[in-house]
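Taking the form predicted on its own, here's one chain by itself in structure tokens.
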Amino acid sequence: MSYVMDELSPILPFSGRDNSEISMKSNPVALHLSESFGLGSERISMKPIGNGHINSTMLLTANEKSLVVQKLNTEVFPEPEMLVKNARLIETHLSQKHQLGEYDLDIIRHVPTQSQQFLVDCDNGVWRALEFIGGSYSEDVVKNTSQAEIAANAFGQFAVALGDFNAEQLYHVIPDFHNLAMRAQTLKAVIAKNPVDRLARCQAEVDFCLSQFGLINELKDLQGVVPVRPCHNDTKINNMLFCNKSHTAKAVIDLDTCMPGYWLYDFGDMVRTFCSPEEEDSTNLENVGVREEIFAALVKGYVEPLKDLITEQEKQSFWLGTKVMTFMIGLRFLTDYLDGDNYFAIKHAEHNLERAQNQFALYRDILAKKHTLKAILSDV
């Protein structure tokens, strides 16, 4: 197994709150991790990479070998052992598919310590290491229809490769992750408590949120109609790596939230993160909306690999996924804002509110373009 790094451009969409570089042998965290995962103790460099919200992620380099190391957020993932177990089950299954010629993408793999463990206690937290995938880059905003189709197709290939994987093997590392009814109840509870006295600043967003809870009943109507699948559950555009040279799909990454679910959630999260020309925390709300040509490319890219597995009911459910995922992440950003920013990493006090406003602007545009978007889905 090789960890030789050939590029230092943004590689993986993981989080780091600080863009400063830690580059010293005397840094105890860098040294401990480097020695634990077998990189050695010479020429150590560790620097934050990516734009994720949850875990703190670093590129660790020593002796010209590199690993991605993550300090796991154990508030979000209270059972990190199960998170790693889930991911490794999927790694194994995808590796078998790759050997059979049935999955062509690179597979991100956990790296064991010198003592064959996958988690390390360090810096008052729990760390893991992942193989570094060089020669790749990620995007936070889709630039064109080609990128949209390539990325969606990669997520489709991922879904198909797991088509014969028993979803019930996967532990629910975040129970009720896509449970909109639970998210709604949490919002109501936070509104009632108003713990950091922010309700008056976002009353309009709260009122809008409360008016959209009819989506909960639409989801209930699907229970037993569409099959439970092993789902990625975080199909953001920056969880797919492109090849630096060919600009084709290289790898689907970030398997932390892989759990049983519905494909409509994975499809909807792609719509949410592919279709707006603005990043999810942009305050240029007049520019936030669904690019119809990107939506069409996404549909084409994702559905094509699924054509032999997907049911008609599942395909029809993608419209509901389009609405639910954009609305639900807006609801979650708003809830976290009202609750004092305890879940998502923020850069300033109003960050989560701005994210919520952004997602609600996108959701409104989805509703406004209902007939056009549903027609695109029906034509596939």
Ligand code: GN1
The other form holds:
Amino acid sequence: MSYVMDELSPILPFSGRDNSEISMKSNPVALHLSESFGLGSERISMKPIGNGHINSTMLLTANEKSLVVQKLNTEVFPEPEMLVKNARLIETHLSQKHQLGEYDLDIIRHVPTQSQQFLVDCDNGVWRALEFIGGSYSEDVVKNTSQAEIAANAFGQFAVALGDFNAEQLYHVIPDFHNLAMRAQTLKAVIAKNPVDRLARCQAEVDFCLSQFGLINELKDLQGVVPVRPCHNDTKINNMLFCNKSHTAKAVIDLDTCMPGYWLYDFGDMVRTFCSPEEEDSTNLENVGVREEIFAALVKGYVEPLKDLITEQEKQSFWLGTKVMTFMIGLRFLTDYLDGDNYFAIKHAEHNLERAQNQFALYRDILAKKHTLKAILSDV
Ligand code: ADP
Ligand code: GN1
Ligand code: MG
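May I ask for the structure of the form predicted in complex with the named molecule now, the form predicted on its own having been displayed?
Time for the whole complex; same chain goes first.
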């Protein structure tokens, strides 16, 4: 599935007595946000966009100008002001790179309110606004090798542009975000508690998960061997915007989890979300697996911009990244299922379990294709 962001609001132009206009004018949230972020109070529309699991993302349009507004998930991000501070440091760095001709992609900038604030309290939550990148679309499943190479290359450009950014400036908005040992502890704690009595329903997945904890030591062995770098930490395919016309990469989005990490995390999350022909929550498990030609295209696309910075050990660590990231997200979905769905947005009761089953199916296929995938990696 893909998600298209038109140049203009999908509801515009309004003709006569448009119902959406009437309802939006009386929608106090849309009106408040529109006035706060300087769009005015005329011809307002607000509708959900994208398929993110964490924040509520809306396209807000008024007077033919559009902004992306997001109600931040403050359970996940308890310190939204630090989230915005991190993102703005990155915006500034990327803008400098852009001015030097060293970064070509669009930069998603936060938009201040009329009183120069970046957060607005509204509707029992905290909202921010981002510049809307029109004429773009995002994908939930990679269509072909060319798209994989283009997106991976853009994530690579993003990594290189942040190569000289001091990631220690970034606040750890979610501590231990990709710490597998910590994620394993959390899973064990929720198994012990079994708060919503779902353990029996997913014992097979739990047993499988517990049998894979050797990955924790494999990761520990990398400490001091691969460099800590500024990472995006959520390089899933729908965090890339493509141009409607040229189908080139337009912007890397969702910078909320940019924190110090290993490039293997960003590589692995791309493998996880680019390579399967099925969406992350598909229950068509026979079809879930790694498309080897997509894997090869992603390796090529990502490594090319990194070539002057990447170390041999980092390249070698990409195999571990492939395994760890797919496994870890499966573990996180399973943990959330057992915990009663407190973290990821769900559409039905079994959603998190189905996501976990999907990711474990993908992880199993990765293990089964070990020799082929490692051979592709050793070729770059
Ligand atoms: P989440 O944190 O919930 O994943 P995202 O920031 O990734 O939220 O946004 C969700 C979706 O909204 C994206 O996948 C994309 O389709 C769309 N989107 C987000 N920001 C923009 C933007 N600045 N311009 C256009 N579309 C956007
Ligand atoms: C969440 O925000 P979104 O939908 O891009 C999650 C990622 C997971 C991903 C799984 C802050 O990403 O870590 O990999 O879902 N983001 C956060 O699809 O937890
Ligand atoms: Mg996202």
